[in-house]
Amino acid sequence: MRAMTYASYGGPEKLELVEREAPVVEDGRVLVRVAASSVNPIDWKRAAGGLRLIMPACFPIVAGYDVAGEVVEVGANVEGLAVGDLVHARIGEHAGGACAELASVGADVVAKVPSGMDLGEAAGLPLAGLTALQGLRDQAKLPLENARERVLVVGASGGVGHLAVQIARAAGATVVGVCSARNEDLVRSLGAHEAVDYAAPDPYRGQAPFDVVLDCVAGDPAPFVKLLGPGGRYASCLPGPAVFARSALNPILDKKVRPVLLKSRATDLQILDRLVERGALRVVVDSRFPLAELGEAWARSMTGRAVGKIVVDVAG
C-alpha cells in the first residue's frame, strides 16, 4: 500500500510517498481502506520533533490522525461494525496512520459517517470537532442544551474554532467569535450571533461578561480570563505553560483555567454525527490536496490561515 511517511524529525520537506505492507488486524480493530484524511497542527508539530517528550518517536512514522474510509475488514470481539461501513475515526494512538491506503483503527474511537456526508469533510470532523466539543462540555463545563451562557471562541474561523462556533450555537449559547476581518461573514455564518476582528482597536470593549472562552489559538490565558465574569471557566485548546501554571491555582480562585487534552471516543464523535445529521454541523473545507502532496498540504497549515479544514484525498 502506499503511505506518507517520515524517517526523521524535521519538516514538510522530511515527508516521503513509500510502498508499505497493509496492517494487521488485531483483535478489537478494524481495517479502512483510506478515502481521505485531514491535516492537524499536532501533525507538523510531532513531526518536528517539539512534543518527542509526550509523543516518543518509533520511526519511520506514517503521518496522520484523522480518518475516514471504508471497513474492508473486521478483528474479533468488534461489535456494531461490518465490512462495507463508511467510518470516520481519530486515530487514538500516538502511532497515526491515517494518511496510507490502508488503516487499522480501534473500534471504539470508529463511528459510522453521517448518510450523504462527503467522506473528505467527514475525514475533517474527527480531532478538531473532538476537541471543540470536550473543550466546551467536559473543560468549560458548557451543558449541550439549553446553555444559556455568554461563549466566546478564540480563532473562530480555524479547524477547531469553526465547528466549536456551531456546537456552541446548537447548545443555546449566545456565542461571539474572534478571528480576522475578512471571515467575519463566514463566522456569522456559522452561527455566531457576533463576530469580533481581533486586529481592531480594544476589540472587546463594550463586551459583556463572558461565562465561557475556548481558546483555539492558545497564549497567555491572563486577557481572556479578564473578560470572564463571576464562575468563567477559559479553556484553552493548546495549553501551554501558561495555563498548567494558573490551571494549578482553580481551586482557590473563582475564575477556571483548563487545559484541554482530546481523548478519542466513538461515543463523542457519535454526538458530533448527531448534529451533522440534524445540519447543526457542517465541516468548511479550506482545501484540498492528493496525498503525494501533503507536503504542501502541511505548509498550508503551518501559515495559521487555514479557513476550516485541509483535507489530503488519499485515494485520490
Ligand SMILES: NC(=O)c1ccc[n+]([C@@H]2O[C@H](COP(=O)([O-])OP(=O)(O)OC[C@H]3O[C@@H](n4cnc5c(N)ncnc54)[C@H](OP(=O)(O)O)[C@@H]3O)[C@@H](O)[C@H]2O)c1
The other form holds:
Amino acid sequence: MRAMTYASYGGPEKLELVEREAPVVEDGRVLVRVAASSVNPIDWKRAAGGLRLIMPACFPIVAGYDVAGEVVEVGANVEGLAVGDLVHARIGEHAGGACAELASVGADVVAKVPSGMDLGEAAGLPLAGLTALQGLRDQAKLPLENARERVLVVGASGGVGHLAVQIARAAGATVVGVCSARNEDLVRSLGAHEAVDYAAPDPYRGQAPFDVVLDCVAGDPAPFVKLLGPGGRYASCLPGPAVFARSALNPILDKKVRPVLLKSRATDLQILDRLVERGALRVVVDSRFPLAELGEAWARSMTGRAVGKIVVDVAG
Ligand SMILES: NC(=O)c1ccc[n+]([C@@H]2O[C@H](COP(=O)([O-])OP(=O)(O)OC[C@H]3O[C@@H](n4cnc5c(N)ncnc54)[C@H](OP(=O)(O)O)[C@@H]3O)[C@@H](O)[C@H]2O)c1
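Now that we've seen the form predicted on its own, could you pull up the form predicted together with this ligand?
The complete assembly is shown below, putting the previous chain first.
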C-alpha cells in the first residue's frame, strides 16, 4: 500500500510517499481502506520533534490521525462493525497511521459516518471535534443541553474552534467567537451570536463576563480568567506550564483552569455524528490536497491561517 511516512524529525520536506506492507488486523481492530484524512497541528508539531518527550517516536512514522473510509476487514472480538461500513475515527495510538491507503483502527474509537456525509468532511471531524466536545463538556463543564451559559471560543475559525462554536450553540449557550475580521461572517454563520476581532482595540469590551472560555489559540490563562464571571471555567487546548500551574490552584479558587487532552472515543464521535445528522454541526473545509501533496497540506496548516479543516484525499 502507499503511505506517507517520515523517518527522522523535521518539517514537511521529510515526508516521503513509500510502498509498505498493509497493517495486520489484530483482535478488537478493523482495517479501513482510507478515503480521506485531515491535517491537525499535532501532525507537524510531532514530526518537528517538539513532542518527543511525551510521544516518543519509533521511525518510520506514517503521518496523520484522522481517517474516513470503508471497513475492509474486521478483527476478532469486534461487534457492531462489518465489512463495507463507512466509518471515521481519530486513531487512538500515538503512532498515528492515517495517511496510508489502509489503516488499522481500534474498534472502540470508530463510528459510522452519518448517511450522506462527504468522506473528506467526515475525516475532518474526529480529532478536532473530539477536542472541541471534550474541552467544552469535560474540562469547561458546559452542559450539552439547555446550557444557559455564555461561552467564548478563542480561535473560532480554526479546526477545533469552528466546531466548538457549533457544539456550544447546539447546547443552548450564548456563543461569542474570537477571530480575525475576515472570518467574522463565517463564525456568525456557524451560530455564534457575536464575533469579535482579536486585532481590535479592547475586543472584549461589553462582552464579558463569560461562564466558559475555550481557548484554541493560546496557552496563557491570565488574560481570559479575568473575563470569567463567578464559577467560570477556562479550558485550553494548548496546555503548557502556565495552564498546569494555574490549574493546581483550582481547589482554592472559584474560577477553574483546566487543560484539554483529547481522548479517542467512539461514543463521543457518535455524539458529534448525531449533531451532524440533525444539521447542527458541519465541517468547514479550508482546502483539499491529494496524499502525494501532504507536505503542502502541512505547510498550509503551519501558516496558522486555515479556516476549518484541511482535508487530505488518500484514495484516487
Ligand atoms: N490538547 C489537545 O488535545 C489538542 C487537540 C487538538 C488541537 N490542539 C491544539 O489546538 C490548537 C488549535 O488547533 P486547530 O486545529 O484549531 O488549529 P488551526 O485550525 O490551525 O487554527 C487556525 C485558526 O486559528 C486562528 N487564529 C490564529 N491566531 C488567532 C488569535 N490570536 N485569535 C483567534 N484566532 C486565531 C486563525 O484565524 P485567522 O487566520 O483569522 O487569524 C485560523 O483560523 C493547535 O495548537 C493544536 O495543536 C490540541
